[in-house]
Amino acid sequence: MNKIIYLDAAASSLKPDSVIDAESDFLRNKYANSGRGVCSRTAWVDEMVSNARAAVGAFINAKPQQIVFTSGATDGLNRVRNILKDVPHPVVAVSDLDHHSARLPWMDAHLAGVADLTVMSLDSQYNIDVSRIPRADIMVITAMSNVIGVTQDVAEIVRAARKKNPNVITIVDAAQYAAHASVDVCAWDCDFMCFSGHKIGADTGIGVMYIKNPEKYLPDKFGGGMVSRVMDDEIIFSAPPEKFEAGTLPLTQIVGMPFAIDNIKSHPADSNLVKYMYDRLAKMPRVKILTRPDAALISFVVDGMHVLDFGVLAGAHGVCLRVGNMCATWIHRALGVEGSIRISPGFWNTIDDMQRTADIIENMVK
C-alpha cells in the first residue's frame, strides 16, 4: 500500500503527522464533550474549540463568530440553501464550473418551483465571464473548478453581481480553492463561503461555513447548545456561531484543523509538479489535455480509451488518481467529454512521483 503514488489530492488530501498525532492524543488523553460540564477536560475542550475557530478565522480573514463548523463543504452548501429558504422565489445564478454540491441544492429548489435558475456564461478559457454577469437574487460562485483547476476572481465577480443587484446574496464554494490559494472573505465581500477540512489535510467530517452577517439569519438546525433559553411560546437562540451548531461538534476533527492549516501554509502546492506532468503528457499523441499548464491540477482524456479503463490500469501500476465526471457534470458537457482523468498532487508528492507516473502513462497509451 505504501508503494502507491497518491495523486488524488483534489478528492482528499493525505494527512500530515501533526494532524494524526493531535487527534490521537485528544482521543487517548483529553477527550470530553464541549459545553457539557465544568471539569478540567471540558474546559480544555471548550478552549480547544475556541482556539480552532480563531485559527480558521485567521486562515480566511474572518471573525470567530462568523465561523460555523459543519461536516464538510457539501453539508455547508446545503445548509446555506436551508438558511435562505425564506427568500421569496429567488433567481439563483450558477455556473458550469459548479460541483454537484454547489448547484444541486438550488436545482432542487428550481424543480420544486420555489426558485429560478440562470447559468452564468463562461469565457473561452472556461472562467466566469465577469462582463456578462446576470442579475440574480442569489449567486453561487465556484472559486476553483475541480476539473479546470484555475482560481476565479471572486472579488470581481461579487462586485459585478452587486452592480446588477446591490442586495444579491453571494455563496462561494471554496472547497478546491482553499487548498491552493489564500482565502480572504473580506476582500471577496461574499455573504457565505464553504470549504472542507479534508481537502486541506484535516480529517473527514469537518468543514467550515462562513457567514458574513450571522446575526441576520435564523438557524436551520435545532438541538442542544444552540439556545440560551426555551419557554413555552418562545425560543431565545444563542449568539453566533453557536446558534448554528446544534448538537455535539465533530471535536476530534476540530482538534486537527489548526495543524492542517499550519501544514498547508508551510507546505504550499508545488506548481512545478503539475507543469512537469503537463509537459510530459503534451508529448503523447493520444492524450488530449483539458487544463492549462498553470492550473492547480491536470485533467485529460486518452483517445480510444475509456477513462474508467485508464483508471483501472493506472491503479494496477500503483498510481492512485481520479477518473469520471468528478461530480461536475456541467463542465464536462462544456468540454465536450463525458468524463476525464485527473492528476492532482499534494504536499507529499515529489518530482520522482511525477516522473514515474509519466513513464507509466506513456507505456499505457503507446
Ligand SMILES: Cc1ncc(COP(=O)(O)O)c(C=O)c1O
Second form
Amino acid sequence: MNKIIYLDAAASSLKPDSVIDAESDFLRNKYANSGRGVCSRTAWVDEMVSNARAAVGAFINAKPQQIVFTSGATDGLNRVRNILKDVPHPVVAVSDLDHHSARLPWMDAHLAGVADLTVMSLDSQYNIDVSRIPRADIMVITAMSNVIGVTQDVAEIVRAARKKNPNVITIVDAAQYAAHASVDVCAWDCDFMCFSGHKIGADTGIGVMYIKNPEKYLPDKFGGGMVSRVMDDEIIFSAPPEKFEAGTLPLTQIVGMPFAIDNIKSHPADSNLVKYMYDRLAKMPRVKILTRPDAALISFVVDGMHVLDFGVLAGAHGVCLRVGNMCATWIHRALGVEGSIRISPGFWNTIDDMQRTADIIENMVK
Ligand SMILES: Cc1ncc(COP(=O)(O)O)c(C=O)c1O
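Would you mind giving the form predicted together with the ligand, to go alongside the form predicted alone above?
After this comes the whole thing, all chains and molecules, with the earlier chain placed first.
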C-alpha cells in the first residue's frame, strides 16, 4: 500500500520522534503527579513542569508566571471569556478571519444580551484594516486565519485599537500563527494569547493561555493546586500561574511541549512546498485558488466539484487533506464559497509529496 501523504498540518501536526520518546519515557519510567513533590519522582515532575513553562515562555517571549497551561486554544479562548465576565456589557470587536473557537464564545455573550459585537473590516488582502479599526472594549485578533494562511500585523492592530480605546483588552488567537512564525507577546503587547500544542507538534490536550497581567484577574476555575490557604470565609489564591491551573495538569502532554518547540524551531515547514503546489494548481483547469502564494497553506475550490467529493477522492488516492468550512464560516462567506479544500504541509513533507499530490489532483480535475 502506498504511504499516506499527510497534508493536514493546520488541523493537527504529526509528532516528531523526540516528543513521542519523551512522553513514552515519562509514562514508562518517571510518571507521578506534580505539586510540591516530596519524593524524587514528584520533585522531578515539578521541575519538568517548571522547565516546560520556561521553554514556552522563551517561545513566546513571556515570563513563566504569565503562561497558563490549558487543554488547547479552544479551551483558552473560552476561558478568557469567563475570566472577563465582569467587564460590563463590552463592545467586542471580531473579524471574518476568526475560527469558531475565537468568535463563538463572544457571539454567545452577545446572544445572551451581555455583550455587543462589532465586525472589523478587512482590506483587499484579507488583512484587518487598521485604518478602519472600531472602538472596542474587547478585541479578538486572529493572528493567522486557518483558511487564508497569511499572518496579521498584530502589533499594529493592537496599537490602532488602543488609539481608539486605551483600555481595550486584546485577545490573540495564535493557534495557526504559532506553528509558522515566532510569537512575541511583548512586541504584540496583547492582553491574552492562546494556542494549542498539537498544532506545533506536541500532543493533543495541551494548550497555552498567556495573560499579560495575571494578578489583575480572578480565577475562572476552582479546585486543587490553585489556593495557598482556605478558611471558612476566605480563599487565598496561589500566585499566578497556579491560581489559573485548578486540578491535575496534562503532565504527559507538558513533557512533550519543549521537544515540540525545539522541533518546530529547527524544522519549520519548507515554504517552497506551498509555492510549488500553488504553481501547479494555478495551471489546472477548474481550480480557483483562494490564497496567496506566500501563505503558509493553500486553499482552493474546484469548479463543478463539491469539496467533500474532492476530499473523499483525494483520500482514496492516499492524500490526507482537509475540506469543508474549517470552522471558519465567516471567511468562507467573505470569499463567496461555502467551503474549501486546504493543503497544509508540515515539517515531515517533502517536494516529492507535493509532486505526487499535484499529479493526483491533476488527474482528478481534468
Ligand atoms: C485559527 C484557529 N483558532 C483556533 C483553533 C482551535 O484549536 P483547537 O481545536 O486546537 O482548540 C483552530 C483549530 O483549527 C484554528 O485554526
